[in-house]
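Take a look at this single chain in structure tokens; it is the form predicted on its own.
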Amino acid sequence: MPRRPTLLVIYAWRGQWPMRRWEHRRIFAWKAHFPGRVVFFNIAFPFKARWLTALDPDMVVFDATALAARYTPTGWDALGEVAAALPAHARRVAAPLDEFLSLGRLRAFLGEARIDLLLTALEPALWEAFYPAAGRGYAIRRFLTAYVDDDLVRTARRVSPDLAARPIAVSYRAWSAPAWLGEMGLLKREVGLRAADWARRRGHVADVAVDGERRLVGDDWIRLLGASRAVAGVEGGSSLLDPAGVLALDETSPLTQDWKPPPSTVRLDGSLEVRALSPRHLEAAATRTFQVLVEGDYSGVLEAGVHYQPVRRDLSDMDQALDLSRDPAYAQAMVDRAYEHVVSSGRFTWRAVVGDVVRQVLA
């Protein structure tokens, strides 16, 4: 009998608990749908090194969050030690979601650590700024901020799929943009504020904050969608760049991605903008709320008027696009539409990701 093939995870983890729901499930869907052992290693607090050549894996996943402790000297100590204790053998992947920061220390870990396969969130016309071919050690591929899970699914099947029976009109929820994320910081909050703003003129409910109030972890935030006709939104990204890593590190910030470097140390760049499909869309496509979205690409997984409505980065049709999630008939079939192409074609779930990466990398 063939002897199982070991996956080790590289994470870090020390900040909030409970962990958000969709970080919780990237972690872990190598752990559901990987055809073997799977050993998870948190390097954000001390560890030997041993511990890591002893479990002699076949393959080494370096989690978003492992690659986040570049920020810090203690963490990208860390991580060398980790690289270097691997047995060479052991294929390798990369998995960052932070590429418009400290960009230089990340392709220098990526040549250093001999990764196998760099899984990406960028659009591929930005690959060859980012990582340029002629110095390119490894392959790369697309890769989502989050995918489709089982228990998204199940908890979406609890909630009314009829727009018109839900309470809500409108809900949001951001977090406090900083001046770093450039313009897209501010539509991440203007948007929520916008929304509200034509609920109150409407006379309709909305459930939306911004600045972070309000938080929702778990399936809090599923539940609200639940209960919402529409969701307002804009890509996840940011339209400053650190391409140098000029960042001033902090050795007491603490390895996690709610870590916010200050605004004064980052080298302004404007003349590429990084855009990606965030966690949310998926959830809302799942519950079968009615996107309301700022026009872009999103990941390419998601198109302007079938999957969700698009209103202009001004933000100036904002009333009319909302205004459509009241029209029962149009709302319906875009979100059943979205719904259809996300979850029951079931292309963008972590079994059918988890298992292509495993063929690539261990064919």
Contents of the next structure:
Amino acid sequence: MPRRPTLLVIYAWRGQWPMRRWEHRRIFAWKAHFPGRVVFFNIAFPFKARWLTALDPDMVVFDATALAARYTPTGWDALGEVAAALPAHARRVAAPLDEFLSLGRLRAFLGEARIDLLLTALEPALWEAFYPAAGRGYAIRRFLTAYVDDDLVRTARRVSPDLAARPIAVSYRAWSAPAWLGEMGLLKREVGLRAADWARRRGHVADVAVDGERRLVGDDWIRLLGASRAVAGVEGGSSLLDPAGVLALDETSPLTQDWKPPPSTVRLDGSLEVRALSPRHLEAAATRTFQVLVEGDYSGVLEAGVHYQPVRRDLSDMDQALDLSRDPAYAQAMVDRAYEHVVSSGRFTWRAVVGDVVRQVLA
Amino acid sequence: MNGFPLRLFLRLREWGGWALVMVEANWMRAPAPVRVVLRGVARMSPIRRWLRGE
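What's the form predicted in complex with the partner chain like, now that we've got the form predicted on its own?
And the full complex, kicking off with our chain again.
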């Protein structure tokens, strides 16, 4: 009988519970769809590296939470220990997020850990700038920040597909974005405030919170989407690049008027801005919620005017876009198209992407 | 240790880790007076003896 392959998933999690559902799925979706044994390993707790050597995995995935350990000296050392303990034949995959933070250390880790495949949320036009081909020993594959899982589809099926029956006109949540996200961070806040203002002026019900208050986790967020006709949004990402890692631990509030980016950071303009589809965009498609989003590429998944209603970056046409959410035929057609594309097509599921990655790595 | 015993140990480590994650998260959310009481309880000698199995 052929031996079942073993996958080792390295992650780091401590101090916060519950997790957001997309964070949980990024780590644990491998178990549902890997064709073999899966072992999870949390490096946020003390460990002995020899356990990993003895485990003898065939494939190792470094989740974004483990790679975020690069921000601190202790975490960096832990990552190094793990990488050094892995058997030589183990195929290594890295799936970072927030690649604009501590980019220097991330690149160093990819080389030192002899990563075979980098799964990046960056658009291909930025790959050479972030990961120069010269001296790059790993393949790169585009990887979304989140994918659709069976649980999401089941939960989303419980909400009403009929937009007109939903009690909330527009909803939105944003955390208190730190100053180091730059203009992208400010936009995250502003788009929610404009949506709330539209609802107030039109006499509609809104459920908007932009400074991290009324945080929703797990299925509560899905339920809010399911009760909302429309949701506002913008791509995830940053307008600042931090190769030296000075921003990762900076908790400066975006409201600090005199905050200046440190000299080692790089301001990204226009096509160099780091932007990507966020998990909430897939979740809103699954719940058939009309998305009013700042125009963008959305990782090539969502198309403006087809799957979401675009607004200009200055938000000057926000009112008109949100008014369209009250046109039953127009809005229903758009959310049905988005659902068909994101969910029914099967292209953006964890099942599909895990299968693809495993075939690429273990071939 | 390798094979099944190692995988079992790592699975138990995971479960213990998640239990600790939940406890720590709730600890951090507890109001300051509650945290003071809990810290005091943890120092009580009967608790320490219990933990030592005496």
